[in-house]
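Consider the single chain below, provided in structure tokens and representing the form predicted on its own.
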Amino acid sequence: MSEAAIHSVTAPVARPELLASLDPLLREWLPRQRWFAGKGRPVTGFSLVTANELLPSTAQLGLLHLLVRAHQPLTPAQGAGTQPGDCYQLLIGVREALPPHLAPALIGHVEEGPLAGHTVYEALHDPRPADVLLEALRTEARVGELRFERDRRQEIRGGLIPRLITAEQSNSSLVFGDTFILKLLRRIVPGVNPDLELPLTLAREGCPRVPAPTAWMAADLGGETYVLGVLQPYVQGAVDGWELALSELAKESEPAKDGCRGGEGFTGEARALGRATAEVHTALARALPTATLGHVQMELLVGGMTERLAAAAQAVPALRPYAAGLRTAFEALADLATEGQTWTAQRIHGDLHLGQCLRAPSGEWSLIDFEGEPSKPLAERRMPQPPLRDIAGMLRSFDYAAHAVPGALGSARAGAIPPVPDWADTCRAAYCAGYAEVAGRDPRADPVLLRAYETDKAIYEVLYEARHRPDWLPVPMAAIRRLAASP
């Protein structure tokens, strides 16, 4: 496909009638998507932020790129009424009839408006629309408010076969010919997105632990930039840390043969992962500004942790008996700050766990997905923070893996007794030791801050599991009991 085939939206598609005709279909389809953030509240309407046509819908196949804002009722804490809510990126395919192999992608049949008589569907399931996105990035196309850019030092070949990654994600990802992976952000906010900012920074620093962005897409609206997607090299044959950890746990649960237990290899992987984490932290601290957190800053940090504990204890009764013990973790941190201790803050990953790490067949580890916690404001995600926040997240991830049934990679059930009771402790120690080999300081040398961050993370996990996966609640509750009893 040539660049000329990618052009600005035509007037008939841009009319308000377009959104009005899609509205009833989107109200039913959007809340069912894994990446929809407003679950539990009905969608009362939509407002169109922008609409562009990447393939003319007058042809046999059309492709619309929409940014729409979903309107939902306010939560009880926000008051009464409704307000324009989150902005979502939609890629909608348009056909007269949907082929059988695209049936799972169906959004619905349009009854009126400029697309009347057509079928609309999630376009990322369709190789042709997916190929349009790669071509737009390769040719650095401009489509209305959309801007496609690339690093010209990296080659982007055409004709790569796309496939959609169907695993549950908070965004959507396309793999092109085992050469590139395109992460499309679904919930869109204005500003500098760390998922592009930090990998670009690490590439300039020559840090090999993060795949360097090859290309990216953005929208310029109202004087602000919205990052929409990032194309990076695909690490062929890589396995994420969560799957690898469960695989090793499955081996370790095998009966001992000749007095030897099978598969004790993840300790070395944990140490290597600690080194990789430290390399990323060191590069970020070298490239971007750092800050010193004193009494005032730590008072705000501790206040936020304490408030989250109170809210979680109110929502989850099982947490209440441990609240007083958990609060001591935050009080101890506040005491150190009052005594004059300070901490260094820097840019970090922000949501680090085993699933955000890839091990290549060569044995090298990479860190991915620098978006941070999507539910938090972008400005908060870009704030310098102590590196121990990342480390605490990884330590909690080892604990989660240890409680998953070994061998059930896709459907692990929580709460089972770990086959190797000290597996998590061994991996946690190896990870911290590996980190110290590069950073020059063991994270365990700051036990008060580390305990506070682990406690805060475990409280978040309890609230999440109670709301979404009650069967997994025993996992963070085991950590809650341990952390509440810690000195």
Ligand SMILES: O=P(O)(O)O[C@H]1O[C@H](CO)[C@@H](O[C@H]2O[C@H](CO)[C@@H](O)[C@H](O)[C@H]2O)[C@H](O)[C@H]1O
Second form
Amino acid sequence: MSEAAIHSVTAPVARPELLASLDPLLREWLPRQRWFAGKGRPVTGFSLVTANELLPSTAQLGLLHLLVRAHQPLTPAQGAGTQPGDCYQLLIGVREALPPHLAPALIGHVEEGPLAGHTVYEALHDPRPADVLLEALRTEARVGELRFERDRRQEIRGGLIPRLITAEQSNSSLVFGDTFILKLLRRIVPGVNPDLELPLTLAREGCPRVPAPTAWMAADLGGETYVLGVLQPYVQGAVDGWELALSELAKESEPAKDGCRGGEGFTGEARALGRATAEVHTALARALPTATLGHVQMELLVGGMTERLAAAAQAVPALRPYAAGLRTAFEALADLATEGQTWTAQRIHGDLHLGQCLRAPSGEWSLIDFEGEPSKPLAERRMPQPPLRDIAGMLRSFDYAAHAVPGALGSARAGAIPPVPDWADTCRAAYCAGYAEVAGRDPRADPVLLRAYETDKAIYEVLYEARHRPDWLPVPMAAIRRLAASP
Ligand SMILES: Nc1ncnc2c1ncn2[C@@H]1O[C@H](COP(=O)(O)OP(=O)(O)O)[C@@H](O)[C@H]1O
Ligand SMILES: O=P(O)(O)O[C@H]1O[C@H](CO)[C@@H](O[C@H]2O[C@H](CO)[C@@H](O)[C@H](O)[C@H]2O)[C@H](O)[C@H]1O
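Next block: the form predicted together with the ligand, after the form predicted on its own:
What follows is the entire complex, opening with the chain shown before.
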């Protein structure tokens, strides 16, 4: 694919009938996608936000870039009626016939309209359209409202072989020749996206704990910018913190041979993760505005935590016996604020857990996925917050890992491996100590805020697991019992 080929494309696609012809296929296909955020509510229709051709559909292979709004009934919390709904980024391949190897990518056969007689499919499974995206980034293409940009100091080689990664993701990522990874955001919102903003900021600050964005794509629509994707260097041979913790735990759980357990332990890694988190926090605090949270702000923060507890207890009855005990964590925080204590807030990761940490074969850790909690509004995700929120997320993650290995969660090894005593406590302590080495302050020195955030996170996890992975519910419930009982 040459630069000229991309620039020759006519865009935007002025075809109101295009969406009508795709509508029945998308209604069936979209809700089945892992990244579809509106699960559990029917899609009642679509509206086209924008359509651009990255490859003309008149050729043997077409590539459409669509931003579509999926209309859905409001949730009970939102009231009755239908709302315009979330906006999704779709990359639709168009062929006369789909080769067998692309069968899993099928969206359907179009009966009428401009694409009548063609087969449409999820284009990211197909190397050629994936290549078009890399080429557009490399050449800083402009296609209709789509803008492809890059950091010219970083080289992007053409011709890298693309593959779609199969991880359980909220978005979709393509790896190019084990050199770059392109994350295509699926649910698109207008505004500055922290998944691009924070890594760019950290790169400018010279913080090596985050792969520096090489290129990015965005759409300019109605005076607003929508970030659509970010290309970053691919950390080759990386293993994420969750996998690494589980494999270390499995070794440590092996029956003792000659009095020695297998495995070298995860304590050193936990300490390194603490240091990496502190490096990122320190750089973000240096680069972006911070704030002081006093009584008024803490009242709002505690109010949010209390409301989330009430909503979770409403949805998950198992939580109800512990609600009063859990509330004491929030009340203790409110009391400190009333007494005049203040806290510093800054930009943070916002959804930190072991799965968001990658360890390169060199042993260096990187943090990824700065999107924050995708269900929250962008403005909220970009607010300065106490860094202890990220730390609480990691502390919960060590606890999760410790519970996962014994196999009580439907694993094939259920009950076969005895739990490693004190594993989570040791890792949690090492993580905090590592953090203190770099940040100059130990998160454990603020136990009230830490407990409040851990409690808030465990409540979130109860709701998340009840909805998505009921087998895992015992893990956050064990933490809930501990947190509700702690003084
Ligand atoms: N720079 C990178 N190098 C290597 N692998 C990466 C990189 N960034 C992401 N990944 C892999 O892609 C997966 C999904 O990335 P992530 O940013 O968490 O996407 P999502 O927001 O869709 O969950 C990660 O779990 C990780 O395995
Ligand atoms: O994948 P996301 O970043 O969107 O996060 C969601 O899914 C996570 C599970 O994949 C969930 O994390 C919980 O389980 C993890 C182990 O699978 C554990 O490491 C985390 O500490 C625990 O919170 C996360 O809560 C949810 O938002």
